[in-house]
Amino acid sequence: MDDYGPLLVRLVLIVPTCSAALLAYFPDDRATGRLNAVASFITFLASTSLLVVRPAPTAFLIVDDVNVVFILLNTFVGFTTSVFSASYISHEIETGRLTPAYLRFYHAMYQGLMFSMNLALLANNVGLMWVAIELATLTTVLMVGIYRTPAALEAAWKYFILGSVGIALALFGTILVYLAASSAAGEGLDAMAWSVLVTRAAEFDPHLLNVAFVFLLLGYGTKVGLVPLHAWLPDAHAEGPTPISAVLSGLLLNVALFAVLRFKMVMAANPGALAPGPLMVALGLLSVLFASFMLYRRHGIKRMFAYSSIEHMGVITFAFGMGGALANFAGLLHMAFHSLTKSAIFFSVGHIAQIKGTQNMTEIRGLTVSHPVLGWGLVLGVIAIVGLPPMGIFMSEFLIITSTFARQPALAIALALGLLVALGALLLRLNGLAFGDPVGSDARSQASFIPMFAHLALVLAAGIYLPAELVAWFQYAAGLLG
């Protein structure tokens, strides 16, 4: 098998790019949505080979313990978006919300955009992964203002301002990373290639990579959605089609997150550099505060659903800024959780945007009622974000608050009220949405229920019973995370 290692690898890339191209030229537009999901699904199928086997490290690509993670989540939930994308990008045809010519255009960019997080994963090269992270913000900017319609296009213009802001203070904290780096590890490849970046950190210059880190924790961090670079996020998700909603919260929120990670990496091998974790730990509690009252003070079901990312995003960064290894192990499984979760419910409120013509949560009422399928549904991922037993967001969250108070209690109550706030504003929102007499319309969706039921499931499932396999991988991954 490891023969075909390369070739594998190299798939990951190769599906989405050939897809992108057949998909943006194919004459039948209504089998396009098809094609969109067999191909996330070859593509899925490619990065769980990935699993037994690791090729070498290239100059260009790489296959770790870290990665790996992160491009199975990735594939996964991209195939599983694909799905629900072909049914919901059909009923918004339909309905004339969007014209045939961007059914195409549609299905092309999403493979667009699954290339450009697969190749910023698998990147050993700083800057191709800044290239691929760069790819990605222009894809999606593309495709949040599809609709053409003002406020979508004020939402992409705005994302495409901050996020090419954010983009280029991480560029110029590569470029310090480099200057750093070539000291010791010599001009070229070398200097750029994380297998090199690790192994050799305790030869670099401590003051350039302090320098460094603060940029790209100040330009990745603009990516994640992590406060007060948040802005670009609630507008990107509230008028963008919403599977795109899915995956901004699912994945692309997480390669930016990942991009830290690798530099954290780095900072963690020179004993003479600053400490990133006080850094992430601010950054991420600041978040969690933030987004947990301003959830209150939400009317659109898509926004009120982007703040949750943004605080969930947070702890996440505050697990791995506190780092260690059960700090770490609770990230990873809350980066998994909360990405299946959140695309599931974007799943649901795209059911539920298209059934009652509006955003608007004020016109939205007695969903367990008027469609008990979609209503249950939206209610187990509420239940499931909120970090409720038994679902697997109460088991990562519980782990990270008891490692941290067991270090930092202050930091943990910190962290803790935050959760409480959120979990009043959400249950608060859903009483409304969920139960009572319903209000607005009563059309149906096309979309499927699959996607959304199958994430909740795996979740509910994690939060039962771990397999000792999936919980010895995650440990091992995590005590490389420094």
The other form holds:
Amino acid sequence: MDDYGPLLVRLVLIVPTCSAALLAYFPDDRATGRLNAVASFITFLASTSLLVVRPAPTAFLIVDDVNVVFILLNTFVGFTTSVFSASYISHEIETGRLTPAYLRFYHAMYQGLMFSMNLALLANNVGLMWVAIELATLTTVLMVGIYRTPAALEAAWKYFILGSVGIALALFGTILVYLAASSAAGEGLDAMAWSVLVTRAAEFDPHLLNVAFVFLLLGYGTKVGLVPLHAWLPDAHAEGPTPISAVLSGLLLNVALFAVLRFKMVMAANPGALAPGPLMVALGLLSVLFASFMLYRRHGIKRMFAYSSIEHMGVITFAFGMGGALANFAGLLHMAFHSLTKSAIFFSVGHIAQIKGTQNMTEIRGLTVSHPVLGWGLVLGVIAIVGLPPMGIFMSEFLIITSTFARQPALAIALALGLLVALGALLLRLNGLAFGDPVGSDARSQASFIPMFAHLALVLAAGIYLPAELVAWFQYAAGLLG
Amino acid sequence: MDRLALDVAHMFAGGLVLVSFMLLYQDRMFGLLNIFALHALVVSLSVAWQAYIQLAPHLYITAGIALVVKAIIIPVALHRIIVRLGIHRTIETIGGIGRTMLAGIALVALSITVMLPITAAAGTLTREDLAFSLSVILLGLLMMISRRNAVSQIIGFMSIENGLILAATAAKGMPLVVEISVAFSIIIALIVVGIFLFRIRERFDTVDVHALERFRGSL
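May I ask for the structure of the form predicted in complex with its partner chain now, the form predicted alone having been displayed?
Below is the entire complex, every chain and molecule, led by the chain shown above.
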């Protein structure tokens, strides 16, 4: 079985690459959506095999217990989003918002994005990871601007400039980490390999690591969407195609956070280095409080859920910043639940915005009356995202707050305040969106509801009963995060 | 020879900081482009010198990319775009050259006080190059926030990138430098194509999301 290991790891990367090339030239614009979904499904299957097969790390690729969680989540949501994307895109062709040429480009970029995110997660080399995250930024920039409206171009441009500055800072941090490592681990590839960095971190120069971590946190933190580096995020979510909003919120933010976590592990392994926790806690808490108050003033439906993503990335960063087995465990859970829930919400929001022809929430009312399935899907999604029981997010947020309360009561109170404020804002908006007299078009949609309800069912099931194997697996990964 | 190697490397890196300052006060579009070409030329010379003294032939590729792409192709392309967009007569308001320059000097002082103490273990060459490259990066950021025009912003970004290339070559034996510089060139090519295709004249007035939302009315 071991012989197949390296092949399976590469399959997670090769399938998206080949399908990106294929989709770029595929002439039939009806079948491309389905082909995209099939390719994503094969990638997901290949990634599930990594649970069983664990090849030895090479100079460039590594599979360990931490990144397997991220890769599985990434390929799974990538697959369900591609199913949603197929029905979303067929509506866009009918209304003529996208031409066949743009469609081919869109699908090629979708697979390109999957490739670069998987590469960033699998990379055993900090330089390679940086290149992969940069590639992921570029592909999403191109997709955010795909509608070519002034607003879309503006959003893409802003994302591009802020994202580029972010990754420039991250590269400087990466160079400093290499410098710190090369004095202990020798020059060359070893000094950039995760497997080496984590095990030998104690020998590195702590002062260099401190400065490096500040650059890395600010750089990759821009991509996570932490306040005050979040300015690109709401516009990119609002103006791009909705499948991309789902992938951005559900996956790309996680990938950037994963990069921060990897470097946090290196910092934690060095006794002389600055504790990375307080910095992450501060940025996380700031994001939660800022985003939750901002939720009240939103008018665009996608923009509102984008702010909710900032809030949740703040919660996750806060949890990992607190550190310790319990908070890390809760952070990992919260990350998985947020990815599933937020992408489910965007699936329903995508169809809603298509039917109503607007994102303005004052023109969307009474969805449970006019479109019961979509409307109740949205209600369920919002109930999950604000952290009401019995959904999974309730459990992870509860764990984060209680574990924090035991150590830093003041921080726990501030976090709980942010979460309550966000809950108020979202439920207030949901009341208008879902109930009352319907406003606007009540056209039927040929939506595929399976991805949305599959995600919500997973979050609900996990909230009620979390299998012991899953708990053990997440706890082990959480232990490794330090 | 050792002493000479160090002095020449020092000259190029210091020269890069100086050219970054020159970028800060250019208020004519073409002047800005010419100074940027000089910036790219200095960085490519600096990288080539590092390749020579570190006996690292692959760095010549990075130097070549910097020279061909950033000192020749991009300035020529931007020159055409500026003419096409009709902004070649534009005098950019930079908002107080004196204040910008003072802020720049403060940033250089900051990067030297940050970088020199923490790199005590590294060689002299690495230490100084890192301090200089952080200065170039911070000056590039300053330029990006003090300009409104999309073309000037890109030039600011490219000067940041030059600073990063300087840092990457100064970190002796760092792998993937060539790959990283290729990845950067792709970004820049895309930005330039983007400006050209979409005729982005102005940087959108602010990066403040609330303002943008207000401008757009209902959304």
